[in-house]
Every structure is written in structure tokens, then in C-alpha cells.
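Okay, so here's just one chain, in C-alpha cells, the form predicted alone.
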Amino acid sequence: MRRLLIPAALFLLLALLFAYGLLFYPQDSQLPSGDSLEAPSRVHWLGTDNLGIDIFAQVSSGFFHSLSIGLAAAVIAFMLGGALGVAAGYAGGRTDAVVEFLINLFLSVPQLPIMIVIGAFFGQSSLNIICIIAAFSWAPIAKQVRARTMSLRKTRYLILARSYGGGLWYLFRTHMSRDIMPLLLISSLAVTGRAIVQESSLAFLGLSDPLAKSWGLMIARCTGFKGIYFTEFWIWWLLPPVLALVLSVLLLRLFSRALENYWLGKE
């Protein structure tokens, strides 16, 4: 239980810190509030970028932008992967063969190059990024759910309930959900962390919403600033979004792993 609470509490503290930066911090994340490349101070906690925009405000806004995209992609992957995995594992036959082929197809293709091509084709918007990430995130969930459903299908109580005329939705709601839902939730939480990294990667390449304060876009603008590494400006301009990205994904991963150990009885 302690391993479960520690990453959850740390992630909550991180979210509260960035919520302050988004809602109550006096500086704006879109408009300049100081001189270009100001050093950290009491007015600007992490300094300003080359346009004079406060960096802490941008990092705070980027946290919720990336998290919202990650959660939205996870919800779509949760629904699509769960539905296809249960249907394939329960029905078997041609349904299972088709779903298994799609799972193997999406797991075998190189994700980032395909995501770059699709992102460039459909344009720069948060909705497109969510759909692209979700399209490449459902397959691992469906694979795990399919395997679990196939094992549950052979249990005596499920065979008995099916012999009395129980349909798939009834069987899932009354008998299968308690075994499959924890697996679905854990997998979806892992998808959220990967989606944050993927969104930042696409934003770094200029394929995300250019008006959104994404961590990837912040990193791209910093690294594209000429002569940035010959000064100390990169310390407060580049490191905050990088550290925020690493810390957020790490805490989500640790929480997902601890939740898996707790729910699936590994502890």
C-alpha cells in the first residue's frame, strides 16, 4: 500500500503546484510579462523565455495540456481496446482472427514515423493528436484483455451462465468485469504516460497545436534559439519542461506499476 500511495501523493503535489501556476500565479502563459530571457526571481520563478513570457506559467499550462491529451487518448484506447479484446477472446473464430491480426499489425508498425506522417497529413490540432495517439495505443490493451477473456471463458461459472442463455454484456457485467476492469485501468494509466511523451514528441517536431503551451514545443523553441548553449539561459528555459516531462511520466509509471502489484495480488 505504501508503494501505491507515495507516487500518487507526489503526482498530486505536482498537479497542485502546476494548478497554482495555471490558476493563481500572477504571470500569464501567453503574454509577455518581463524582459527577454530574465533570470529566475521572485516575480518570475523560473525566469522568462526569449519573448519575455514567464516559463513557470508555460510549464504549468503545458502540464494540463499534456495530461488532458493523455487522458483523452487513454479513454479512447480503454474503450476500443477493451471492447475488441473482450469480443475477440469471448467469440473466438473469425472475430478473434481478425482482431488478432489488427493487434499484431498495430504492434509491429513503427509508431513514431507513422504518427509523424499522419500528423503532417491531417494538420496541427489537439483533436488530431488525440486520435493519432489513441489509434496506436489500443492494441496492447486489447492483447492483454483478449488473453484474460480467453482464460475466463473456460471457467465453470462462466460456462454455466452461458448455458442458461447469458449474453456477452450480461456475462461481462456480472462475472468478467471484476477480473478485466483492473487490467483495463492499469493499461489505460500506462497509456496516459506514453501519450504524454508522444504528444511532446509530435509537438517538438511542430505537428501539434502551435498555440498550445506544450512541453515539446517549449523544448523545440529553446533548442532552436541560436547560441542558447553559450549562455546560462538554457538552465531555466530548457531544464524545467524537460524535468517536468520526465517527473510526470515517471510518477505515472510508478503509480501504474504499484497499482498493478496491489490489484493483481503481487504484493
Contents of the next structure:
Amino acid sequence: MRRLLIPAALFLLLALLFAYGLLFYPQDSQLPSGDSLEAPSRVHWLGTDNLGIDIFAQVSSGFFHSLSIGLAAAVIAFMLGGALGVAAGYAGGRTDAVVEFLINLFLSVPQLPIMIVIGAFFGQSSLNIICIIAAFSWAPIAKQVRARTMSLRKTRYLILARSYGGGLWYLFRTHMSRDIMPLLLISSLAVTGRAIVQESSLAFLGLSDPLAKSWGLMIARCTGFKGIYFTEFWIWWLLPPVLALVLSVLLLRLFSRALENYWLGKE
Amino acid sequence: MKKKILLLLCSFAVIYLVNFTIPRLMPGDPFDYQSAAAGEESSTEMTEELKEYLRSYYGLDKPFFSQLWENIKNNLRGDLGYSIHYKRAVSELLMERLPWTAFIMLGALLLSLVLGTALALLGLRRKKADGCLYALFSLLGELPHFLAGILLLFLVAARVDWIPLSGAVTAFGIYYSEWDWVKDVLLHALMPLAALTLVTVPSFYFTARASFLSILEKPYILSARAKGLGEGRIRFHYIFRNALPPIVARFFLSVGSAIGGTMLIENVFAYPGMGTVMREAVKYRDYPLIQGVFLLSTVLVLLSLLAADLINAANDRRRGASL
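For comparison with the form predicted alone, provide the form predicted together with its partner chain.
Shown next: the complete complex, the earlier chain at its head.
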């Protein structure tokens, strides 16, 4: 239980800090508010970037940008993976064969290259990024859910309920969701963290929404700044987005792992 | 096994088709883009007639299926088309870039394999080390590939004089011997290799650890101990050799994510592999080149998945025979 609460509390703390940065912090995340490359000070908590835009404000808005992309992708993957997994596991036969093929197909494609290809061609809006990430995250979820549903289908209580004429939705609600929901939620939570990483990877390659202040974009702009390695500017320009990214991904991961132990009672 | 191969072939067919279709669904084409990217590549705006001519020159005005058929025929001949941006044959370009990417990727995977297995072996003997490594690798496994590269670039490469920041060889370098060249290449590969290894070691460690632990529970280990065999013999012949197949399979399963990781890390260090060429290709909407990079990486990944399946199948057969 403590293992569950600590990452959750820390993540909440991080969210509150960035919420302050987004809502009450006086500097803007889009417009210059000081000289370029100012060191951290009272006015600019983490200094400014080459355009004089406050870094703390950028990191804060980046947090909500990344988190919302991660959550949106996770929700889509949750629904797609859950629906297809349950349908395939329950129906069996031809449906199962088709879904299994789709799962294997999506699992065998090298993810980053195809994301680059699709991202490059479908344009660089946040909505597209969400769809791309979700499209390549549902397969592992569906695989797990399918396996679980298949084993559930053989239980006596389900056979009985089905023989009384229970429909799939009824059976899912009353007999299967208790087993499947935790699995589904945990894997979707894992998708959130991975989606944040993937979004920032795509942003780093310049394939994310160029107007959104995402962490990947900040990192790309900083590393693209000529000779930045030889100055000390990178300490306040590069480290904040990097640390924020690593920290939030790690906390999410720890949380989902603790949840897994708590619910599924794994070692 | 036949089913697996069939599945991989089907996957390949679907991916091939998607890869072929996507660029043609998009609005605009390279010629619109080239004439619009003023100042960068061509500063003249193309007339409609010129665009028409170029479209027919590159075969982009033909119907979909005849383009597809042409494409398949050409690819079978090893012709992946002609890069619109680089103005060279795609296959030639990729053959130039592939060795660098393969070098980084396979090198890092091999390093991870050796390191991960060695550390897992160490963890078997020392429980404390195992605890530390498990926690450390759980964290490290979450590190995004490009961040590993960036952190190494800023924290190590920029501080240490003799580590180059980018490229695969010294620009305009003059070498007095073959050995000099090898040294230069290795030095340039050091950081990308380290970055990729850092991120891939954890999965090897976990696989090796699980594999060793499952072997340790086997009755034949107990019987070997009861026979009074030497600890070294038990370790090597009984544990290590039986635990190896899943670890080797992990090597091939890792290619999929490692290829993406290599592409990202290459962009951090401006390493002249497929990742950097992919980024350029995307920037200039260079269809044939994007398709070529994607096709090549897909083939590599599917082949390595096949290899992993073969290893697992062989291992299962052996297990089955020994039961």
C-alpha cells in the first residue's frame, strides 16, 4: 500500500507544481519575458531560453501537454485493446483469427520507423500524434486481455451464465470485468508513460506539433543550439525538461507497477 | 512453425502495402514541397508544366495499381527507386548508411547481451548486488533512448576532450594506417554505443535473470549437486548452457525497439546512419527514400523475429526430446 501511495503522492506534487506554473506563475510560456539565456532568478525560476521565454513556464505547460497526450492515447488504447481482446477471446473462431493476426502484425512492425513515416505524412497536429501512438499501443493490451478472456470463458460460472442466455455485454459486466478491468487499467497506465516517451521522441525528431511547447521540442531546440555544450546555459535550459520527463515517466511506471502488485498480487 | 512463417510473410505484405499507400494518400507531393521550400533547396517556383513533367518522369501520375506493380517489380530487382532530395539511387544510399546503423545496433545489442548475462550471473551469487541491480535496471529501462544519448552527450562527451561530439569519422581525417581508421571509428562510435547499451541492458538482465532462476529450480540441478559435481561444472554445463536460448532469443526480439533507438541516438550524435537519413528524407518529403528506410528496417525486424521464433522452436523441441 505504501508503495502505491508514495509514487502517487509524488506525482500529484509534481502535477501541483506544474499547475502552479501554468495557472499562477506570472511568466508566459509562449512569449518572451526577459533577455535571452538568462540565468535562474527570482523572476525566472529556471531562467530563460534563447528567445527569452521563461523555462519554468514552458516545462509546466509541457507537463500538461505530455500528460494529456499520454492519457488520451491510453484511453483509446484501453478501449480498442479491451474491446478487441474481449471480442477475440470470447468469440473465438474467425474473429479470433483476424484479431490475433492484427495483434501480431502490430507487434511485429518496428514502432519508431512507422511512427516517423505516418507522423511525417499525416501532418504534425497533437491529434495525429495521439492517434498514431494509440494505434501502436493497443496490441499488447489486446493480447493480454484476449488470453485472460479465453481462460475465463472456460469457467463454469460463465458457461452457466451463457447457457441462461446472457449477452456478451451482460457477461462482461457481471462476470468478466472483475478479472479483466485491473489488467486493462494497469496496461493502459503503462501506455500513458510510454506514450509520453514516444511523443517526446517524435517531438525531438521534429515530428510533433511545432506550436505546442512539448518537452521533446524544448530538448530538440536546446540541443540544436550551436555550441550549447561548451556553455553553462544547458544547465537551466536542457536539464529541466529532461528531469521533468524522466521523473514523470518514472513515477508513472512505479505507480503502475505498485498497482500491479497490489491488485494482481504478483511477486 | 509454418504458421509463424506464414504470419510473418503476411505481416510483410501488409506493411509493404501500407508503406506504398501512405505517401500517395497525402496532400501535396515532393514537387509542391520543393518549389515551396524557397531558399533551402531550390529557390525557383516550378511552373505547373514542369511539375507535370516531373510527375510523369517519376511515374507518380500513373494509376495506383500499375504504380504498385512497377514498384514490386523494381524492388525485386533490388531497385528501391531514386531519391528525390539526394538525387541518387535509394539502394545505393541505404547501402552506404546501413553498415553504420548495423554497427551501432548490433554492437550495442551484443554488449548488452554480454553485460546483462554477466550481471545476472553475478546477481545469482550475491543477493545484495542482485537487489541493487534490479532496482537500478528497473529505472534505467524507462529511460527514453534519445535522452540517454543527450545525457551522455552533455555530461560526458562535452566534458571529455578526446571524445568526439558527432559524426562517425573525423571530417577530412588523414589516416596513416588502417589501425588509425579503426581507432577513429571506434572512438566516434563510443558514445552512441554506450547510449544504446545503457537502455538495452536492462531487458537482457531481466531475461537472463528469469532464465537462470527458472533453471535453478530444475530437478537436474539438484541431482547434479547430489552427484557432487564441481560448482564450476554445474554453473557452466547445467545452468549457463540451458539458460542461454531465451537470452539469445531476446537479442533478436530486441532488434525491433533497438532499431528505433538507434535512429534516435544517431540524430543526437549526427551519426551518418539510417536515422539521420530518415530525418532528412522526412524533412524534404522524399517518398522513395522514406519508403526505402522503412522497408529495410521492417525486413530486418521481421527477419530477426523469425530468428527468435526459430531459436525458441528449437529449444522447445530439445526440451521435449529430453523429457
